[in-house]
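This document starts with one chain, in the form predicted on its own, laid out as structure tokens.
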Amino acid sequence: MVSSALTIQDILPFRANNKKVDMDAFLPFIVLPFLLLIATISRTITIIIMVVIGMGVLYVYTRPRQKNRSPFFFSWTMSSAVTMFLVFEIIILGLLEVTQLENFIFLLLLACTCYFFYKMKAIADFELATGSSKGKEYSPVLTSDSYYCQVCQIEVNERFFHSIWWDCCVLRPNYVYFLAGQICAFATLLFGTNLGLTTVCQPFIFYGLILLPEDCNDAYYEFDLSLGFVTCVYGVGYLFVIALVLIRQLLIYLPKYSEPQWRKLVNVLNV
């Protein structure tokens, strides 16, 4: 019989060599809600907080890629999603102006977004774990169809780019899920932020049943209204970033992804 003994390191969740990693993964769930709470003070503070967050994102993109090996960015994505979801479901719905049908559509879009991004990460993890994305023989010398990911620190084939916000490489096998996830995320944020802003602000009829926010001067008079408002403003900023990502996909990576399919079609037509 083989006996085993548990040590203190096996019991404690925070080991010495994992403290920094654990802190990086946990910090966004404290920082983001704190910033949004501070932003509820006044319109000027809201603008300052949003500018600070935007400058932080720009700083991340200007840093060398190898310095972005941290779970902080993926945790920031998750904390953003969780925070905006909770504010919508607790505060915005609590104002009793969003219908059950509108909430169902929002939850359906959110579920599609979660599914596509889950599949994207699962396929990326499977491809890298099984080695199928490395080719038959792994070599530190790069070949013509391979790329060295400075964040993952591994050589992969059919790599498009590395997403630090989802903490995985986007490869040919999971690119469709990445693109579908971004489209669903854009639709979810567009629908959710519009519902939120037309609830906390005075809306006007844009066309038919479509409402848009018009007057938000009363948003800071009550805490729940101000928190819903600044969260929607943060969501609009996130919406702008996703729009830039989709434009980049349309101009750069979508033609690269569809090129082999077009070649096959041309070859079939030329036969």
Given for the second form:
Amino acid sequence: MVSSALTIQDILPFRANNKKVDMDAFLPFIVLPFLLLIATISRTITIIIMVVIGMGVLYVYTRPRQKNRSPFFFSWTMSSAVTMFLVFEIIILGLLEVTQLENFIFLLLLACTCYFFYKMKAIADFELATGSSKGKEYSPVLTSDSYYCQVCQIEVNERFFHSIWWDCCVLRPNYVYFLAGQICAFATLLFGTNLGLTTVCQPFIFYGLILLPEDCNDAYYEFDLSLGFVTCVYGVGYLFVIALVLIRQLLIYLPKYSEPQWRKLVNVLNV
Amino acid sequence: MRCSYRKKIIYGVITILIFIIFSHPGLYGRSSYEFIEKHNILKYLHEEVNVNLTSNAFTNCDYHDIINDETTLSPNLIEGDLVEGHGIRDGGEYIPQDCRPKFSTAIIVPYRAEQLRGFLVYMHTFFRRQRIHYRIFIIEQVDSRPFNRAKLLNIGAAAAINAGFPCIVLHDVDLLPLRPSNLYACTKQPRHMSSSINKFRFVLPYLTLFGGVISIRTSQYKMVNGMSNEYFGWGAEDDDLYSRLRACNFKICRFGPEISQYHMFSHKLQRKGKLRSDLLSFARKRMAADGLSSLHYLEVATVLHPLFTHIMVDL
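Switch from the form predicted on its own to the form predicted in complex with its partner chain and print that structure.
Entire complex below, previous chain first.
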């Protein structure tokens, strides 16, 4: 039995089908800020909320894949990005401890991240719409390279995997953008959470210009400090997930992606 | 195609707008600011000693090597002890014996229920490297009203003026200077000494900040009638002093960020004062009537401890 995600549609069955999509898309923009606000109450509640979110993510990964694309997960990614950005720019910057250069670097990294993921989605949508790989002939016959993507319900050539958090397939043409986006997202989060945590907590000089947070005991004294701290903790969790994604890409997909090139190289060397 | 082109334009415009909005200079702290260069420091120092100072030394103290000292002290010194034979007199006063000091400074510390022993051990260890004549005044508020840092500083300054000190340093008890080259002497203009605090990421939050540790000549302090006595609770009394100095056309100065490094101990943050923004908006108008000239308090006791002069007051 395939278990489906619990949506508003399940709770209120009299709602029309088209409403389900809208609610799923808006839900993360309400749920995530609400969870972060609850987490500002105390350290114990922060830990509980972060564990709940972590368990939610694990649950999503252990479920069998849905047939329909759900906008919930992509909306969760967007709401995470928007929430973390707003908290950083309004609360962390409001404490006047971040310099203009540091914020400029952060905005630049964020812009690169957004650009790469935008290109990734644009190429994926283009591929699915036109059904052809750029610069390559599309084979209408299922070859060993082509797969049927259950979530997109479309046959795609050289499908790598489907990312539910970006709501698109990652194929050969947009794989580089996916990887670049993940690396930029990692750098952005690393830099942003470092700035945030060293602002909210007592920092120390680790090496040269690099500061690290040392003592966060005062983080829950005021609301804005605790919101900044909780958002940075959420950002660190996100950082951890991105690191796992990058490691997984390195270990599994890079050899697969570069296998044809390696084979060519080996053939050339053998001749 | 036109749709996607329009989308790209919109995204581009939003990105540029975000960059513009979040580039406003008022949103940032400053890692660099105008300061007195190291090679000019001695020229900008105001040399004056306490009228009551007697010294048997033959030569004047030289401060070149102190200004060029690159070492950093560790805050862990607070857990140590003072050296044997430290030569500190009762009341926390010290006069270097090997040379005649050029600077006499009274360090005024407003205090209530914080960690004091570690601060005193650290500061006396720190001052041994500076060869200045100094005395530490701890002004303790013993009543239960909100903490009034400015009034305590006024009381301490009045005591320092009575003792004949020409230079006072208004010092928070949770700040430790990390560099011995940060000389505790007055410059010709009032100086904001704590411009690079670890708690603030070693960044100056705003250019007109005048809190933490400042040095000011007692003549200048009297000219602005000291600080306002009305700020009960945390906040804005340092901005009030800054506006008083500006009203009398005093400019403030700083040393470089590396010299001005301080370590702030995390401590229980105080309740913010309720009326501080109202008081601050009328700071200049209240200058003449509110300050050193209108200082009324009950002095509970003055005790000359071995390491400090303890003045307990009820505001």
